[in-house]
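Presented as structure tokens, the chain that follows is alone, the form predicted on its own.
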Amino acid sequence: MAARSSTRQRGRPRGKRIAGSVATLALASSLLAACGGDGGKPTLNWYVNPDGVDTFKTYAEECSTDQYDIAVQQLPSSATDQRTQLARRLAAEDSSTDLMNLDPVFVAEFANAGWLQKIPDELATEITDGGDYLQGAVDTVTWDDGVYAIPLWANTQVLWYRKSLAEAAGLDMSQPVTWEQVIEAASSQGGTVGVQANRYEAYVVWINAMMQGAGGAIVTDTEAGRDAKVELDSDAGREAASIIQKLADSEAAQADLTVSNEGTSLGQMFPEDGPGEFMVNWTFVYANYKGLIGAPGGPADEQEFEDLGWARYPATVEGEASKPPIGGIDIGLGAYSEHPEWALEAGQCITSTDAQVDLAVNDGLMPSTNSAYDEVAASGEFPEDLLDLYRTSVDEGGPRPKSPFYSQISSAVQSVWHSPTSVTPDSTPQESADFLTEVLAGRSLL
């Protein structure tokens, strides 16, 4: 993903919204720091995925103090490695974590282990129902009734097409669109249809998404845990394997289908030859080929830029509402930190809305606040219409399963869901069904 090299220089974030907060415990920990021993300036550790980490490097040098300075870790790439990393080092108590990027669906089971600090009232309260946060975004952040991380960003997928492609299959993007239709109007062109169904995590995000769109889910009750009921076997289930095995058997499927993913997939939109493709992918897709204008694997030139058109998540059901996925990333702070008071004032100023502006402008990554919106959208860098699909994206989208199973859960799908050219309606969804509920219950290992 490209991304502009400069980041704006605004000075310290400002954190409108929670300037009361901060004043209160900068208060505290100049008490503390008073209090405490001459072991030199603290350093407090910040876990960060590799998406926007010149930006995520700037707010950690604007958001150190006379206190403490913030210092940048890079987790890998994938977000199942970067749980593996991050709950190895929190099983252990270790006090070094002090604050960490998280896939919002592992945001449950670590909260569940205790591995994080709960969010206080006041802020969490600003959270949930101050009115600036996108319902989505708030929803990845709670768990049992309490707040255990601060939203960064929120994002989204959304139908990223040639418009050029559309016309000519006669597809009317002005309506919502179907997998089916999508699928059938690249095939009718020579044209592609872009996923991800890698074995991966992003591919239960395809899975979930379309289950979603069908009135389904993969597993409902997660707050019983290990006994939340399974529901892939059902016409949810039926319904989103009959697209991917829909698509697998179409000309439209692309030849590295069966080990896709959010990369893989960028260089069809634009290709030497052929009218292009359809493809499902997260917000940093415009800011990509905005800052490939010219370039190998982006548009040739202004114009043909232009032919780039966007859309709501297809639809898994004609006539039903689609449920977009929501992704993002949130800020926990490590609950066996040294410094929590320092690490809640920090985690609150790398979360400012300058922040999340900048994360936005530089690297495509989509604010979680509508404060940040409105800044990214006076800012003239991406188009309003682009800039509402996305908002209205994440406050109507679809989460994936809020579990503290989540790894187990996601991990089983894929085992039998992978490969996409092996998926059937007729059986992938019971063997799926049966396969998740042995491994909840304790009978069968992944």
Contents of the next structure:
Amino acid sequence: MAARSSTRQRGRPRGKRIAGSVATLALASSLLAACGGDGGKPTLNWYVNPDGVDTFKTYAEECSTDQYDIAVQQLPSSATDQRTQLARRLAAEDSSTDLMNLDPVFVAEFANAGWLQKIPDELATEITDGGDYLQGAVDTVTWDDGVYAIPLWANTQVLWYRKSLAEAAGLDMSQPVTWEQVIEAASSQGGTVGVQANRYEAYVVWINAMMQGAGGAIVTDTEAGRDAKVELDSDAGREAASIIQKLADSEAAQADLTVSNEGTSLGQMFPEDGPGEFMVNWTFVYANYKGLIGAPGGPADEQEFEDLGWARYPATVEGEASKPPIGGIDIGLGAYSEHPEWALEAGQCITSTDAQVDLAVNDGLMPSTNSAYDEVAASGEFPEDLLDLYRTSVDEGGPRPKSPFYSQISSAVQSVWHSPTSVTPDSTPQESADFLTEVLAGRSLL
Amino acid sequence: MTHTTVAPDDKRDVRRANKVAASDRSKAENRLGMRLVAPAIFLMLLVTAFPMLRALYLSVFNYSLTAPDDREFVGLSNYWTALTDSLFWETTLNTVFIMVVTVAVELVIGFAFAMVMHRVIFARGIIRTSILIPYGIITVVSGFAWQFAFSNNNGFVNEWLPFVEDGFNWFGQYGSAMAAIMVSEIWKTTPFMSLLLLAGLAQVSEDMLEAAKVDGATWWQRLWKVILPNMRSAIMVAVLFRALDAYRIFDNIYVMTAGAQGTESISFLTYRQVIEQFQLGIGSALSVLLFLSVLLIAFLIVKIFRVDLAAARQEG
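Would you generate the structure of this protein in the form predicted in complex with its partner chain, following the form predicted on its own above?
Starting with the chain above, the whole complex follows.
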């Protein structure tokens, strides 16, 4: 009995062992295949955000060489999720993250954490001093005296408006306008002002742009990390707060002001009744309305589309130039990549002028260099004055604070400044400065 | 029968001999047992104890993942920050509120379901299975399903409830958002409660119920005087398991409100510190506090309700 059962027992593991070995071999060979690509050619992974994926795929193919292939890996659509996913890979020193699309506000924190390859001096100088890159885009890739990413496309906000509305209000749009003028003009004609004031990142974009427009900043000396200087409790902070208060109290405020985002105010430009709106928003707006001619939510016909006007981002203080917000995407190179040199080469290829022009023409994502702008202008896809406006806005715009603690800074500002209906210049700037100081020092929960 | 004839002295010897023999054998068995479970224990230590100790270690630093060079030893100050912060207490209160309400409702509904599963005489398999289905669904999926159900654009809840306006936004304010979260939680985990209670019901002897019936006890009296007292430990185990589970609520909140309108739970607060803001120090301190609260709740339930876990496992 015992002997029989032991024979049976011995027999079974052998079967299992063979099955196990086969499985291991299969697994090992598939892993090897994954590492080696076709015929041992390595694959560089390029993590992209979901805007313009088709163009990214085209360039992944075009920039692949005999030595390596580039594979596009798509990140989630929300910026927070993109950042979390990349950070978790890089914190674990993932060697398969070779190239990545980074929102400008992530560059400083990723670079500070040592997750990005520093761009070699020659290319870095070309980016910062070569004269081709627009200054606003350059500002997004520098950190601590180094360059840590290559600008791909640069986004910015401009003031979109109905020409008829501005004219009826007697507002001269050929000159720079201030927030106060815009709010008054809109409310005098029964129009509205569209902003992004939900409790999310774009609300900080707005606050930051208004503070910079008054010569201030949310924080300065960001290289000091937790000891950065919080500048919210300043004249610039009070200017920003009083504009928000003015809008919230005015008839020009849209009904969904407290939950407004980039999409909610689009519908107010060509409403069924009413004179339309002034709206600060990103560059996608032009293509959006162009595609909606005759459709619900868009202009009724070509003629109404012609009534869409654009101007530089409103000034916070009269006579002082505004600082339009900067967005876009920079290409970062993973610090733990097994092929850093190829990653750099691929990074240069996918940010080439051709790629930037294609992104602008196909996807409406505006370039970061003058040479690409020239080619986009030559293509005739966009009105020339609009392209000039974009180019100037990116060149003279202001980035959000570059800090390894940016996400805390942003969340702390949002938590005190939201809701916009509760903002007052007397208390909000000071309250948020105190709170942000406590948060940065680790003395308060966020 | 034989041992009754053994003389008192011999009896003691036999007992002693038995004891010695048993202890030798049990020692050997224990050793074998130790060896057999050693790999599992080692693995458990690796995957459970290590992260816990690591969290304990990280919690005494002011440490952000994005500023590794600025890591600074701060002792217990992260705990002090958490415990003196109103946000911590707000989320704790929220969590306790969710735990108390959901466990209470689940206990009542779960008990009714257990009675149905216990007493049902026709289509037993189908009825039992249909009661258990929600528990087989992943919490995130249940969260999404209920989010769509409560949606003011395409949900059915507003249409079905006569006292609710059609355009009512359930996730627009605290009370209704919490209600939606709790409904999803209750729907998903009531079957688990009823499964545990069914096991308790099965332990109640039919003889006792018969005896009570013969003595003229009404259905209500049988429930309160016979059934419930006899399944007390099963009820307490069910409450204990579900309370600990409910205290860690995360998925439904993440899916349905993402913490908006003040619906954050303590797990969600911890998640935000660690995963969203990369604040490993304070985040670890919060997870240690979360762990301690779970321990405290377990201790309180076991002590206050005098739960005998051994009895519940029928070891006593």
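Numbering follows the first chain given and starts at 1. Remember, predicted model here, so these are calculated numbers, not experimental data.
Domain assignment between the two forms: Leu75 and Tyr161 are placed in opposite rigid parts, by better superposition fit of each C-alpha.
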